[in-house]
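One chain follows as structure tokens, the form predicted alone.
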Amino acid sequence: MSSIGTGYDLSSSTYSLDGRIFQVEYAMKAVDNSGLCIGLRAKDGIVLAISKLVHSKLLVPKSNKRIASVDQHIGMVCPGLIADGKALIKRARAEAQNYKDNFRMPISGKMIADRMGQFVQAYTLYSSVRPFGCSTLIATYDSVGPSLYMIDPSGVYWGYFGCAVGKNKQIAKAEIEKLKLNELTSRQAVMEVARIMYSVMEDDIKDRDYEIEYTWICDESDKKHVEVPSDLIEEAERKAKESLDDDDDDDMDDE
């Protein structure tokens, strides 16, 4: 009974017989079914990217943003349920403003990750609420340099050099592990993110409309979280598509 959650998944405050909280696991499954999200920490900054399907041709392009600025030096993306992500972004902005009001200085990356992790974890304690159906990637550039954190629906958070969340995340992680991130510039990281995005999503996005958002926070952006320049995105995506075409040609030659 406990292995499939029957009778133990009605509340996030109930443990199964083997010590699992199924509501949290269901939330993680919602994240795994969402679009691929990647964060890379380069030597001079951080690049964030997330893919999203365009469900209707009536939608205004680039209107449904998934990546948001919490403060000038903090970027945040929440792969998973969009409404839950918007709620977490609103909370993060309140935490950043509250810290600035109290201490007269911008909140650090470690502190915003810790506060948001505690907030997310609180939603796994009570039967009157449910866990957030999204993970959270937080990119910051403060006095200690660029930092990248990921918070999962249980409230646990880690610091990362590179992170992938969402559909096909294991394939993306395998590609990220091949990179020498400490040697990459932010511009080079944008190229790598686009290449990984297109290579991983090749089968999933075939014959479907989609968008990919790119933002960064780095020395080139004056340590502020902003969108990646359009000319750089176009170059990165062009090279990513060329790389895919070359791989397809190689496969044909092998056959």
Given for the second form:
Amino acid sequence: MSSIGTGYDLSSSTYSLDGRIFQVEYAMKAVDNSGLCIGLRAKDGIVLAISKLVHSKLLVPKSNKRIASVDQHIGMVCPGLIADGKALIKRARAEAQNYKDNFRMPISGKMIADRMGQFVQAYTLYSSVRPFGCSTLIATYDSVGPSLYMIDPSGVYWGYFGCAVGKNKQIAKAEIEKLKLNELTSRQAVMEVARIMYSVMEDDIKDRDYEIEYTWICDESDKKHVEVPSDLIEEAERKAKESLDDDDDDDMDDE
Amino acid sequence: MNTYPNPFSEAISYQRMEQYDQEHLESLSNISPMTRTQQPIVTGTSVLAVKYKDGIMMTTDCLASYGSLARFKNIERMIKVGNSTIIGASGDMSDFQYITYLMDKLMTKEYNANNGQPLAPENIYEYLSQVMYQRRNKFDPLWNALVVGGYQDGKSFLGYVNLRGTTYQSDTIATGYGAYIAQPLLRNAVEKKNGELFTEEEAKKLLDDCMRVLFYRDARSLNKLQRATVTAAGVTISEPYSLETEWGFAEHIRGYGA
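Right, and the form predicted in complex with its partner chain of this protein, after the form predicted alone?
Up next: the whole complex, starting with the chain shown before.
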């Protein structure tokens, strides 16, 4: 970003001399500050997870949920600026209901991802608005099966087998790439998500209060977006912590 | 108060005014005032429901009639709303489909809120009653008689609401022709139990017996029914089934069978 400060980064309605829109790139920086968020598409469903710092002891545990349902078959999480994410979730719900009002059937994953992509993109066009400071992960299970989409602050969106957003996303992505997602069940995917979450973020926030939210849509959940059962989360987190200890032991041996 | 004759009365041509009025009226004669739904078109007949030991039990047949024509013979007239409520409908089937949509909309909103407090059958019944009453006050009623049954936190719920927004709750409910034919049978059966509740088998038999009588007497009924239960285990709606009937006596009936 050599051309920062040359006057082309104040509005998203103007390109820089080398053809970039800095405001959109800054929005992506805002997303990078978020707690790590992971989405995995397994063969029979999707798992979403996000870690978040609990900034006050006065908060009720497990409150202030970051992952939301948009319809029974759609889960959505917006790592980044929380209020921006809430606005996107509200919009997605309106889109899903609007589709039902018109066609009397649930909206497909492809359609909701496209509509949300268009909505986010519209906020990169005008000097009077600011691009959304969050990415959007959309997990759906419809007639074509489970699918996972991610929308950038630029409005661009792709379907993914697995994606990671937020702090240390590069390390998380490298871990996800090692997985055989076509063969994994959703249960196994929960294990992997927990393992990656703990292995990646441990150093950053281990001394602070944090929570990790896990939701899924899979055959086991009757193709509905629900929180992952607490016993499964406990098992996954226990194994994740054990594997961390093993790694530590290995390190010891090496020394 | 004094009235004065119109000083211009000479100048007014009453004849022209009357002619004008006449023409105006004639031009209006083929326009009728705007009206809303004044009759149902495709209709379902009775819904029967009782409270029993484990919750509530409801039956409907699978027929949607077009006037006296048995038009659609594979229609489900009961819908599951959430995990502890069921709605059975008689009356206009398109209005019922709209109500189904309203319920889906309501329950999706609740699902998204994810607040750990599912709507109780009472809440759904109240919502539905308000909708029915408001539509009646717009003179655009949803032409149905609805039965809401539910079971939550160990409590059974059974309520009725119709196109006029009239509501009542009772241990036995019957709509349509069933209100005349089956309701007395249901109440008799309840009274015989002296405050004790039906077992599942008793409730099944009672409702089947009533549906059989209705099939004999109600010309808009069909011997293909579904039975639904709402219990602690949740909502179940059975596959369609038929009842044994006996028509041998019909041979000997002459005239109106007196």
